[in-house]
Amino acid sequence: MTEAQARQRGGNAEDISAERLAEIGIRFEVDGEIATITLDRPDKRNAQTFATWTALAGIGESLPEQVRVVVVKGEGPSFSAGIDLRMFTPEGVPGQGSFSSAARGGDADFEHSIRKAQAGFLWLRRPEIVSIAAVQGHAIGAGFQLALACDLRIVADDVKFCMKEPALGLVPDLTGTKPLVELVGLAKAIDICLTARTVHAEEAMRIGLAEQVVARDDLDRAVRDKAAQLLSTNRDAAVATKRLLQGARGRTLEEQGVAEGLEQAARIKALFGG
């Protein structure tokens, strides 16, 4: 962990306002280890703002020491349906803008804007936690991107996985091209960005969006058992092991075994050196 990862964990959950993630749509609950992001707008299908994004991230920042799993869901029928449709119309969100107003906005402003959004999910991929979607319904856009921007995804049998922003003349900017492109390879990732189609429950399991595939009646219960799961094994290797794995890909073979060789020296070290 670094430096700035770590005082990022020195946080608690009382750093968030509860009311102000009510407001924003938002529910944040700490159990022990595992922490719950719930998106609250079920009557907008979970539909995502500026304000989700700054939340995710605020939450991210203050995340509890303790927490080691991290499960995201969406209240109701879907998941996530994707950007508030609001921030397409020159009125946009009340005290948030909209995207009129951001491209009147200066080149270095907008970027500031993605960062400032895509920080919302970059943290789910720490190595110290595992993220763990629960996608039922809509997972469209900006709740694709969400659900790719986690470690793992369960998902009910009625999901609806589609990445909608080329049909709406944008493209995919919430972190979500490049973990798409690693789960289902570059070909199957074109042909689901640029047709903007769905993707159902049996083709996510069959291509490697979904890890599980349950009825919708079970999805609550299949993630408490992933996170028992998880939770069953050594904490500190659980984070080496999730450093090693996400640094295999730029890695060769013999990079690979020195970096495991370091993280094991570590370990041994820990359990065995007095």
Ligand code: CAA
Given for the second form:
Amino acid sequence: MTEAQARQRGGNAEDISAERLAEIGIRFEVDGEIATITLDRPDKRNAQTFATWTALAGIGESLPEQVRVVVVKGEGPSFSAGIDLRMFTPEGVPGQGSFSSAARGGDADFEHSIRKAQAGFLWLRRPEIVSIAAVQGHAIGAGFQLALACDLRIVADDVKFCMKEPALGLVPDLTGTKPLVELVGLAKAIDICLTARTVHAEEAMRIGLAEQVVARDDLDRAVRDKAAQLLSTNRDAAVATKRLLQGARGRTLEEQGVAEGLEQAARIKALFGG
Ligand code: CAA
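To complete the pair, please output the form predicted together with this ligand; the form predicted alone was given just before.
Below: every chain and molecule of the assembly, starting with the one above.
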């Protein structure tokens, strides 16, 4: 998508021209109903900056309507080594400041910045799409949270998830805590976060962090196969079903039944209503 298209769709949209994304270290490609976001700073293990997160938000805002599957992957040996450690230095990341400069600003400003960063993660759960994280090597801190932001995680057998934030005196704040608890349960989430230990492939699969573990060389193929399976079902039914599944935890069985009936009535009307 060109910058002009992005602006047309979003009004005040983030610059997600290919040139700008390349500067930030992201590639964004759309092939029919599949969009692929690739973190592309392999020499820095795909470390993420504030610009990474606002660019992700911009991609979400301007995602072409035909897209049904979004793949998030990382180039090179690691999915992502988390936040760019330059953020912890007084100099920070050129043009993006540092935590020292943020700490000198007001609390309201900082909370606003965090909300802006989180926007880059939240859209990946929209009912209209299914997001798949393809994770190899390290997924640390913000990298782990980006994988958690996706609906599904297909991982290579060398995957190493680590929620490092508490070890650094921070909390995970890129929306990762809720999906982590929902996937693995509170006790396991406490264990993983408060020890900042590494979760390898076998455990990730066993505790529900990963849907599938494959050999490293098979990761792209496994993700392509999953995308094809997801695209084989009816689009509108898939959106409605995801909406139902996402809402299930917050409803009683009775309420969920009502919600199912409403969605089904709309489906039947669309399919057989003439
Ligand atoms: N930020 C910036 N640069 C990073 C980086 C990061 N997070 N992680 C790795 N790099 C850079 C290294 O400095 C190195 O650069 P040079 O070649 O210029 O020296 C290059 O990437 C390769 O790194 P390694 O040689 O260390 O590669 P490795 O494969 O041996 O190890 C690693 C990989 C285990 C991920 C290791 O690099 C590492 O531990 N990185 C730091 C991880 C980290 O602590 N991340 C912060 C998580 S907390 C978080 O994300 C907080 C938040 O959201 C608020």
